[in-house]
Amino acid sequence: MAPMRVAPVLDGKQMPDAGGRCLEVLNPATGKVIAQQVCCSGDDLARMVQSSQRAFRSAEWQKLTPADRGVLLFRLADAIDAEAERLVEMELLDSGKPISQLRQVELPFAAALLRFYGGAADKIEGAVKNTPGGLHITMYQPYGVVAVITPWNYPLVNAVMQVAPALAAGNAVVVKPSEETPLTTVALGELAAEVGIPAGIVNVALGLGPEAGRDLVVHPQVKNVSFTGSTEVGQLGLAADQMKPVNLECGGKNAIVVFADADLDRAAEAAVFSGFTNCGQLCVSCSRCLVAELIADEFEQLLLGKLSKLKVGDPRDEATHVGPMITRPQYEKALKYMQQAPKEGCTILAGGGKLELPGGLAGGFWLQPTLLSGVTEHMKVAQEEIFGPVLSIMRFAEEADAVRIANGVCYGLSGSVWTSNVERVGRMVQALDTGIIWVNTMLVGYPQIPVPPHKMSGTGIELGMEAVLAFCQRKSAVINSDQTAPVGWDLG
């Protein structure tokens, strides 16, 4: 099959005369060239936004309620539905994601997102205070035009994320999703049309991030900034000089903390499902798992049995539990994590190197699902961010230690607590500083909680009706009620 062609989406419609260069998208299962993607010049990112502005001030936007806002969002998970199959070929051949988990988690979720968002939309509140005199109004306005830029390793589920609540909170879109895994989102463009949102109000810029991603975030009229990807873009500020409002959502080094008293059979399943799902390519995955010295030795054998029972291998087969990796780059990475970590002083007991797969699955990115023991907590595979199927059992004595490991890295995204005691779940969902944490259970999400990330894992927050927020800029205004109070020197 020749690969298909992909281009920018402007107005609802994709460009295929976009004067940028043009890129090849492989998919990661077999190492083959699956589209050819037409990127956008520097022109071409200046119209869409200019476009994405006439749309966002045009008198068919601006006359919506928030409430017609909403329902244009429940049409589009309405589409999403209808479109399921055609939506989960195209991840899977961008992503090599396993097609169960497509169908099963994944569309659902990004439909649940839209659902959520829809109904949201009217429910951006603003506040009344009882000041001296008059009137203190407090309210949330839309910035305008919003820029959204995704990363490769859930490219749906990213991209409505975002494009959601801030068409909730009546702002415009142009999103650029990473040049890796461009096809959903277009789709998703040229769906947004289809259902009715007014062209321009969802534009997709396609090209490589420091190119379309850079343009599109110091342009003067995008005023607000989402990002979700590496700590280490996240840190160039681009917005900065602009004062741009930016919500970043970066890297994580995420643990989960296993007691003696816990149900020890479930904390394996969680920590098999949180270290390799998506291949390990998952912000909030527990990459650490710190086990009480107590029972360290039976958790390991609990983690290996688990282990043996997972399949790798062809996403397109119902029973695989974990895909490729979804990017060479990220692949080459993770490999090199792998090879170092003997070299570390740690042992594999799992793992620990390239996947050979037969058949057209022998030039795809696969790697073996790996188990480290004997990590200690200023080890690199301890310390750095590998997003690959590697998971690192480190031992802890006290729950003084076990804070002091799970806190000390510079991430602070997510974590997992497992025990029976009561009262120190309490101590530890306090004492661990991560936006989220989970409690005797793993990687349960819904669009209605937030994320916030801590340290160096970004600023702001997603999901939740505090992701459309993110999406409003604050205004007061103090309306006065008493015409006998001075305004100035009272000069007559």
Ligand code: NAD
The other form holds:
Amino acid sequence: MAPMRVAPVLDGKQMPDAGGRCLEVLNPATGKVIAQQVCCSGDDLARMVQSSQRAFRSAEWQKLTPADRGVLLFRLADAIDAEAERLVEMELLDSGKPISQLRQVELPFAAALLRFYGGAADKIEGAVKNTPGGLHITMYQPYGVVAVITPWNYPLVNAVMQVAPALAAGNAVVVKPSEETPLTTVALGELAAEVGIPAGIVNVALGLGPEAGRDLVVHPQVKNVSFTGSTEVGQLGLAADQMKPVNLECGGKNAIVVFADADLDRAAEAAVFSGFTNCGQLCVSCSRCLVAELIADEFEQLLLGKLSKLKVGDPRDEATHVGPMITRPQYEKALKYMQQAPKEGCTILAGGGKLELPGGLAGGFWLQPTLLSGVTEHMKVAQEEIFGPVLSIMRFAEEADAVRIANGVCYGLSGSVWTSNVERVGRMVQALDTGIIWVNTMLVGYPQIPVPPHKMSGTGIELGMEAVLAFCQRKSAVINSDQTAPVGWDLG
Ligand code: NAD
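Structure of the form predicted in complex with the ligand, please, following the form predicted on its own?
Shown next: the complete complex, the earlier chain at its head.
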């Protein structure tokens, strides 16, 4: 089958005349080319931002009430449901994700996000305060054109997570997906136009980060930037030097902390799920497993038992739990960590290298789910974000040690605590320096629960009503209603 052609979306349609470079899109499960991606030239990108600016200012968009915008988001959610199987197929080809994960988790979550933000559109409330002789109003207004830059690990979900609150707030969006996984974001741009979102309100730019991504964020008509991706790129500042608000959602090195009084079987199940779901390529996953010394040997055996039941392989098989690494560079990076880990003094309990699969999957980016034992605080695998199927087991003696180790990384995205001691729950929730903490559970997410990253994990906020406000410009007004109130020096 010849690779399909995929192009940037301008005014609801793929541009027939996009003039940038052409990139290959690979299926990571097979290593084969599935699409030729036409990128934006500098001119294309400028046309795209102009189109979004025009659409934002148009009467068609401006006359919509917030509730009308909500209805459009509901319609987009319905379209995602209706087109779910087509989108599953695209995402499966583009990312190699297991079909069950796409059908049961990612597509329903994308639709749920749109419904949550559809409902949020008419609940953006400012404040009115009585001031002597008048009123003080604080209001929220859309910025205009906002840029949304997304990574490759959850292509559709990450795009919807930002586009939906941006539209609920009344903005126009130019979204640039990762050059590795453009397919479902292109489909999202087309679907947005099909459900009646005015042309240009959702444009999709394609291209490399340092080219199309950079040109987009620094474009003078782009007023707000939402970036989801690596801490390294987030640290570049993007358009912060232009005084644009830049919402950064970046990396993590999260810890699951298991105390001796926990339900160990459930905790082991959670640790394996968290460490290996999406092949470890999830920003809020726990890649460090901190275990109380007292039960550490027993817990390692539990982890090994669960790992032996994990099915890694064909993404089309409903029984598959784990697919390939999504990109070749990420595959090579994670493999290097696996190979270097024993040199730092830890032990490979399971996995530790490439996974050879037969037939059509032989050319894919496959790695073995890997358990490392005896990992200590200062090892690279304990400090650096691997973003692959590597779970490092670290032992601790006291609660205070667990807190020190968990917080002893530069990131602060998520954490999970397993204990049956209620007082300990209270202490740990206070002590862990992360944006979200799960207690006796793991990776449970709802659109309404915000995740505000701490430390080098970012500066912004994701999910919840707060995400809508991140796409709103604040403005205050002081309205005087007292003609006798003094003005200035009273010069007469
Ligand atoms: P990345 O930083 O390499 O790329 C992310 C996006 O930024 C891509 O679209 C890329 O093209 C673009 N980009 C790259 N350089 C740019 C530049 N100079 N200007 C503008 N755009 C640029 O990240 P990735 O490898 O695609 O994704 C993996 C990373 O994303 C991991 O670190 C992971 O933790 C993080 N992530 C974070 C969250 C979160 O919510 N905190 C969610 C998902 C992924």
